[in-house]
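This document starts with one chain, in the form predicted on its own, laid out as structure tokens.
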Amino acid sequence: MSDIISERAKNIEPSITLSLNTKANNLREAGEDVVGLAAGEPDFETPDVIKKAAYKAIEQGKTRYTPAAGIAPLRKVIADVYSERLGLPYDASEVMISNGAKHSIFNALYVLTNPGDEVMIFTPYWVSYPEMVKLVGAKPRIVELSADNDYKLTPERLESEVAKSKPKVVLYNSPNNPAGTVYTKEEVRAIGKILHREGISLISDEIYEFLTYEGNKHYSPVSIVPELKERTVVITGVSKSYAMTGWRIGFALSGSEVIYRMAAYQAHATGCPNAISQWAALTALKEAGKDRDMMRDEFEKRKDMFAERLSTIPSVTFPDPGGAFYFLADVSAMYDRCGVSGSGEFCEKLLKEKGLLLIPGGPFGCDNTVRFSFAASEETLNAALDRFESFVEDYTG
């Protein structure tokens, strides 16, 4: 029967973050004793204050279908949140509302893209990029980066990439999923400079904008090179500042022609983002802010807590993060030791033997490497790391 299957189709594949996450789950309902470093997302609960917005909503029967670009009052929220966040104006006319962040990031790939056009992703990216821009019938285009530089792109780098072709877009991110790297305002500068004499468009993915740690910064390429506004779609969100991640509502912001075509494809893929849920998002940037920096707060000391401990453990190498809530660390030295040929077989030899969860590399771009997420409890993290150890323990005698 695989005639029936597009061939479109046949070149996607599934997204391994959420696919070994629900494994996780799977191993524990069946009773297995599994610990897992695998979500990309929060552990602490919605701040109720969001909750109870949710619920104010429903009681009020705001339940119905909603402009396929969002509720005004969240839109013109996020217009001005964010014009004094950015730094140069937007209205509500150059933001739109979408099903999460990696529905924006689609909607803007469509948009900006025709059939065959080039992607530039950097490794290590996002396991959806790739397959979205496939999905659009754009051609990714991988670059890779070192973790010798902190898996940084240099304007030199770009510079040279662009030479041997221009992309039509390019697709940043920072603070990095899965590396954690954060570019400073200079760094921002000199990329941004070269994508706008050279007219390239961009999507930045900025959904982890307020997690960074030990004095990094995010800046996003539009508030350091304004010029560069009418060409990016901006792109964040509610779900990991705000424990929302299930709530399912991000945005977009970028001019005002491009927000309209990518509103006008939403409504006829999906039709609108949950009503319920922009009602909270509302409230979430408009009274939740101290929440939002107890949790970054938390995940700092997770994170401390964690590097102190991964540093020592043998065999292991990795950047310190300066965002997000990701360690990438770099394991190969220990393939030839644990029989293993790459990333995949790694952590499933790992999930095996010592059942601890953790995500491959190899989706990544980078298939030296596994992905452990620090949004979770001291205790967890300490759990997991006593497994860890203990794996590398048995193959290096």
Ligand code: PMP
Given for the second form:
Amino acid sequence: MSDIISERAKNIEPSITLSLNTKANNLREAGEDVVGLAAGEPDFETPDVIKKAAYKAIEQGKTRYTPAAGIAPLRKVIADVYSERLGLPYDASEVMISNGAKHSIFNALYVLTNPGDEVMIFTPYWVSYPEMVKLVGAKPRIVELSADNDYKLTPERLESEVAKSKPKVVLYNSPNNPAGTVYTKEEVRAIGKILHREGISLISDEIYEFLTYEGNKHYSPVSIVPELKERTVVITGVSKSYAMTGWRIGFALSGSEVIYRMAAYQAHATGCPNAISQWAALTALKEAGKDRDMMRDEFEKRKDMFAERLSTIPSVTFPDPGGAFYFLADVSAMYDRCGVSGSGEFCEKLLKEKGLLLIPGGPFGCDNTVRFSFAASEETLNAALDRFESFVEDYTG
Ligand code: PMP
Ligand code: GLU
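Would you mind generating the form predicted in complex with the ligand now that we have the form predicted on its own?
Once more the chain from above appears, this time first in line as the rest of the complex follows.
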């Protein structure tokens, strides 16, 4: 029956992060002894104050279609909160709400690219970026960055890539999934200036903006180079910061023309974001700052504990994550000894022999690595490290 599938659809692979997370949950539900560090989502409950706002929205009958770009009070609060946070003014007409940050990125790609345009993506990249670029008919251009420089894009590298050919859009993500890279103010300034000078559009994925550790601070490119505002779409949302992944609310901020087109596209593609979740997100932004900070503090403790143990395991190297909730570890020194040829086989073997589920780095563009999520309880993290240690021991000496 493959003749009924379009060439376009045949080109798209399922999301490895979502499918492996489901696999870990299914195996556990089936009673298998599996520990999974696959989840790219907080393990915390959504804070009570947010849940209550959703119950109230249902009771009050706020259950109908909303405007395509989202409810006015939420657009206004996002505009106010982010004008202050980003340090430059955004009007409510320059903000829109979608079904998760993923959806916001997709809408932005649709509006900023013509078929065949290049979108520059840097390794290690979040698995959905290249697929989304292909979905809108544009072309992903992958630029490989090195662990030696904490997977950071340098201004020199950007200059040399742009000199080869100028992309239509750069897709940038800090704090980064999967390596936890966070750019400093000066690094952001240098990159932002080049993008501005070259007239390249920017999609800045800042979904992990509140999750930074050890004095690392998040700087949005538009805060540091405000001239970028009109050609930049800032993407964020409530999923990671407020433990609201399943509520599916993301935001985009840009110039009003870009937002107008993104909303027009969304109006026909999905109608509007979930009404109840929008009211819950409004309460998250207004009332759940303490809960957000408490979860961040907890992630930092886990990160420190995890880094301490992981760094004692031989044959494994990793940059210390400055943000998000992942470690991207180079495990390729073990491939020969384990008899595997890449990260996918490595993870399969680890699951089969030790019941530990990690995400292979291949789909992030780094086949020498695996991704550990530390969005799990200390108990789960320690159990995972016990299993990983034992696996490494089996294949060492
Ligand atoms: N960007 C990155 C880098 C992510 O890791 C995720 C995780 N899902 C998203 C965007 C999408 O977030 P959301 O769940 O709000 O769609
Ligand atoms: N972004 C998360 C991850 O990388 C969640 C899953 C997804 O949406 O891809 O695991």
